[in-house]
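One chain comes next, on its own, written out as structure tokens in the form predicted alone.
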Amino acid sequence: MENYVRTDLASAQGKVEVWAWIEKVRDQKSMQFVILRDRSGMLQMTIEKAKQPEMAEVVSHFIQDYYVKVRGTVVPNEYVKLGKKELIPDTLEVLSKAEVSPIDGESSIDQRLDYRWIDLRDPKKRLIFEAQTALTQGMRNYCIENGFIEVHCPTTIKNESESGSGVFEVKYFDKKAYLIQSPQFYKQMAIAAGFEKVFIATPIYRAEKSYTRKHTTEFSGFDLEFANVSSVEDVMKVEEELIHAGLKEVSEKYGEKIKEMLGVDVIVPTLPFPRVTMKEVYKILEDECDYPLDEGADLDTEAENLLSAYMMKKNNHQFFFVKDYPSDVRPFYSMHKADDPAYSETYDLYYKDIEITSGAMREHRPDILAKQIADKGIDPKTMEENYINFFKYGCPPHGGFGLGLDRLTMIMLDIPTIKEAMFVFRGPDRLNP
């Protein structure tokens, strides 16, 4: 019996067994040229009809995306454009037939999302998730190398984790529960438990009817929390190092391939990232952008775009922090600045022209925390058992932040919409596949 070596298409040489998709068939009078495709690349298979009439008959019925197992010999051939080699088959087995694809390059994005598993067969789209894997690996390695512990938390919670708006309510036996808007409570519980440094990768839910290119109702979060924080600067320093580690991993593993296939340069940012306070932002918007905002107001989309353009021109850097937000526009668990309580120890991080992170030093003193909860219109008693109690038995000052991996991937690769940057998109009007 012939000794065939199981291999992928890119590595195929000599006597091989390959499992692959059918990409294309050219059926000529005496020859058939079949392009095979797997994750590693493509390879031409050549069949002489006179020598293998039964195999040729089978191949004559092939369409794109049949899945086959082939045993044969890979030989060099200078006339073959695809890698200067071809596979001469000895046996061919059809493992799965395919119907004609319901989508093509002209299909709308919503049609393609209906058949996402077919849409993702495009090597360019697979590269998005290879890059995202490297991004996550780089960030995870940074966390582990710096003493962080990974924890896993529930995605259902008894109380809202933010202000109470934009949450999905679910029936939990005979009780009411909510899908988490953030693993915030659980991160802080880990700090109160003495873990000191934690990270959590988890699904996050937002019940917001937003139809922008950057919004989704469910996304993959990557959150950090750590103790012994003196100011928001400590938190910002960790995040810029984390982002640098993630993008460095992507650049080293896939930078050239991303440039070749997607036309995008993955730039590893220099440290530290530029910083600007909200008080400075108000002045920049009024003096430099002719777009005044009332002091104490949050940034709207136009203000974000104008500020991003200004910061890029000034610093030639794809990232920048906006820090010291007004306390009124931040969550109740944010620490107010000691010398100016109207402002907080908080920040947002922008990548190119989109906000990717909200971070903060947290309020760890239970009496002050209860007051801030009440100030947001929430009854502190509803949060006593599963939140405020965390801080009654001693807790170090701490802070942290959360990243949306899908949005980060979208911006990194200049993808037009988050629908393309997610494996499966969820939005107000989409619950399938």
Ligand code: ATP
Contents of the next structure:
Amino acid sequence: MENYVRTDLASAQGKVEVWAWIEKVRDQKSMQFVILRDRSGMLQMTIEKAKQPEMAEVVSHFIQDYYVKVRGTVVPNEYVKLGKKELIPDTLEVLSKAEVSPIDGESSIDQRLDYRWIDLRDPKKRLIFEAQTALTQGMRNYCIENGFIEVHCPTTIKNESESGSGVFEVKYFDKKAYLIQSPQFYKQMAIAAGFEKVFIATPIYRAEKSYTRKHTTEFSGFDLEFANVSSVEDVMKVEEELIHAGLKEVSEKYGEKIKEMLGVDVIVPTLPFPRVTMKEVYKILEDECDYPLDEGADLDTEAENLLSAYMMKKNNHQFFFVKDYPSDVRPFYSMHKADDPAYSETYDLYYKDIEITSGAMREHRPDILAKQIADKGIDPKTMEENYINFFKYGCPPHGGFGLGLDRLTMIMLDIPTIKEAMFVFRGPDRLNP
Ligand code: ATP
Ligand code: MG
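Now the other one: the form predicted together with this ligand, given that the block above is the form predicted alone.
Whole complex next, starting from this chain.
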């Protein structure tokens, strides 16, 4: 049985061995036409019943998603619609049988998520993850080319990090631990360790019962933190370059395929991204959108939608930064503006009409930090051991941001819900598969 070249379906020619799924069987009186499928594409296998009765008997039991190993010869045949060629098998081996799929085109999203691995066999869905691979590759390359160190950190932490709300508690032997709501503390620790520039790709947990298209209880974070930052602008500049690098990679590798299969244009954004300050936002909302917000308030969803529409129209750009948030609506670790402490060196980045990142320059002076913690109603003592102490032994001024990869993927590909932008979705009511 020598001389069969192991190959995928798209490049199959001559004498080959292929391992593939059964896509479809047309069992006719004297012939069987079997469509084989793998990641590369599809190929027709043709069996003449009279010539190969034993094989025909095996094939007659096939249903979709059997998995087979075939050895045979690919020959040209201009009558075959699929690539004008067909595989004439010499041997056929069933590697895996399949039961009838419990889901089909009529199934609800929740039924499909129950059988996510079958749902994902659709090449359009696989493309989401091929695109995401390119996205992270582009971003990772940017980090590495710019001297960032990749850090792997624990997902457990001794004290609740950001705030009391939305944190998962876990049993840690005879103690309590918490799952991280962001790698914030660890990446700032890396700055205090003198690493200067770090990135962390890690699972992030939010114990929030949010049933929206953009929330999940566990997502993939892509976080950067870097030293020697003198304003929030220094942070935003890195972020726009990072996003540009990621989307460029996606566009170059998969732009055409995404257009053809998903009907979406992945636009590589021009630099710099448009910017607007929160003070300007209050004016825009009042004057242009007839939606006044109290000065000092955070943006609610309606304000986000109105502002996004305004910014999109004004700048014809899919991204915009909102910067200089009121200090009250940002976490305690944000640097307040030196000349206007009610506002902070912070920003959110919006893509189309959804926030994909929060970023900031951080407060690195331990005494001020302790005060800001106390001002938020948190006891600074609980923060000392695994946070404030990082800054007591010297630490460069620094900043950074956290990006939700699943959310970014969802927006990039116009996927209606994050449930379908993630390989496996986790929500308040979903813990399997
Ligand atoms: P939102 O206001 O949209 O709930 P957030 O401001 O609470 O988000 P951050 O703490 O700023 O979120 O987290 C940084 C980034 O992580 C967000 O911009 C987003 O991309 C992503 N992210 C945050 N929470 C979630 C979530 N529950 N599900 C998916 N992605 C999230
Ligand atoms: Mg945020």
